[in-house]
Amino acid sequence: MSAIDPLPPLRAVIASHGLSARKSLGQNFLLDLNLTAKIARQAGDLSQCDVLEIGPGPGGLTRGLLAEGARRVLAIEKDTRCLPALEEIAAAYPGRLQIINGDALQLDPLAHLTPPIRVAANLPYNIGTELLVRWLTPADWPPFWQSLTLMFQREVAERIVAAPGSKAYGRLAILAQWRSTARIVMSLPPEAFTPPPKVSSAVVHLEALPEPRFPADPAVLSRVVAAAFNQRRKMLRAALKGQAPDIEDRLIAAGIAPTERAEQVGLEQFCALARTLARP
């Protein structure tokens, strides 16, 4: 019996459905229990909402998601091999965890969903960046998601969170926390893992935010901060001379020296510069 519900431990789990980790669906599982409930504690009170978990595998964070109180889990597992074992889980907690066979990049999960709605996910590791990128750039805001409580690779992680200056600072940065407070929640090592991967995980909790921090229209910012990072070790006068001719002016009139680099702009110059940018 684990400590959390009164199923298997998922070493016995993954022993009795013959389940292994594989790589190229990017699988990494996580086996104690308690480790996957204090993740589910890291997204809030999930009591009032529904929870949206992207790779469940065999179940690990499901089962900390509905044991702290989801009121429902929407799993949605691309791994034939895994549907066994999350119904399992299913018929443990009745009415309160629905599986979906899929792909999390083609499936619209709304329709299975109720509002307020949070996002909880040891995300596979080969479309986790992509998936969040989407999750932050919604064509309306404030989004579906009040919450992301996310598993990355540390270095994705430290990204998300990352200050003007550093090295890890660059467009996911910026895009998460335009609209977002992140912060690192949680650090787990590679042992934490089976198999264990070659790098360290971390927890990345988001909150939305009800409006952008700083006034800008979307398409261009993100336009301007992908041509800006894209040649990061060039000038930005240079880097983004494709922007506007004018774009020393422009510069300027945003706060920007012109022989400054994209890692030395902060969020709010950035935004400044996609105004001035959005004018004729």
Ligand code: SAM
The other form holds:
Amino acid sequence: MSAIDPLPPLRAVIASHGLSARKSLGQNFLLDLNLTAKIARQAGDLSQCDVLEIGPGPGGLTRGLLAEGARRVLAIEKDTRCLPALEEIAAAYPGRLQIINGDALQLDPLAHLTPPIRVAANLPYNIGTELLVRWLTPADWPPFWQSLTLMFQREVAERIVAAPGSKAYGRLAILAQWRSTARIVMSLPPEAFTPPPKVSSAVVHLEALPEPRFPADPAVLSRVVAAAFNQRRKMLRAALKGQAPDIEDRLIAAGIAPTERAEQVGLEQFCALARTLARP
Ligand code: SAM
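Provide the structure of the form predicted in complex with S-adenosylmethionine (SAM), given the form predicted on its own shown above.
Every chain and every other molecule in the complex is listed next, the one we just looked at coming first.
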């Protein structure tokens, strides 16, 4: 029996199912169930929510989410080797865990979820940023999720919560802070994982705002911010010259000096620039 449920400890699960970690799948497992329950608590009150979990692996966080009272968990896992271990968790929590075997980048899980929906995951580092950007940039807002509670490399977590003027400030900060509140809620050293990764990690909690802080078209904002920070050392009139022939006028119309650099420009001004660029 484990600390939080009647199932075996994770080390025993891994041994009995032969789940040696694979680097190609970004597998760094959390084996301390007290820790996974603590991460689950950061996601808020789960009792009325469906939780989408990407990459459950042997099920440490899945068990944390269920033990903390999630109404239902939908877990998407690419590695077929993990499925028998996950089925054992489903049997211990009848009707509360659905497992889908597949690639989270290819699947649309929405048909299997009932709102309100929260997302919680110890993501594979190689797909974490891509999924986050997708979840932050749907055409319509509010999105399908109420909150995202996600593990990232510490450096990526700092980029998500960064303020203007800092080195970490860039596209991720702007997309995250435009339509949500984002906070680092936990820090984890490499030794918290098996095997330990080379870098430290952090859990970021994002709550969707009812509407964006400033109006802008998500595709235009995403494009202009990517271009601005791709050449972050250049003045914006140079970094953005491919965006419009009259880019200097548009920068001025948005209240931005054409000689400024991207990292000095705040969210409100970037949204104003996206609006002027959306005009013919
Ligand atoms: N959640 C588990 C934990 O905390 O111990 C495992 C975390 S491990 C960092 C990432 C998990 O994501 C692995 O189980 C891996 O097989 C799975 N994974 C990798 N790529 C995936 C993808 N494209 N879609 C779904 N799962 C994926």
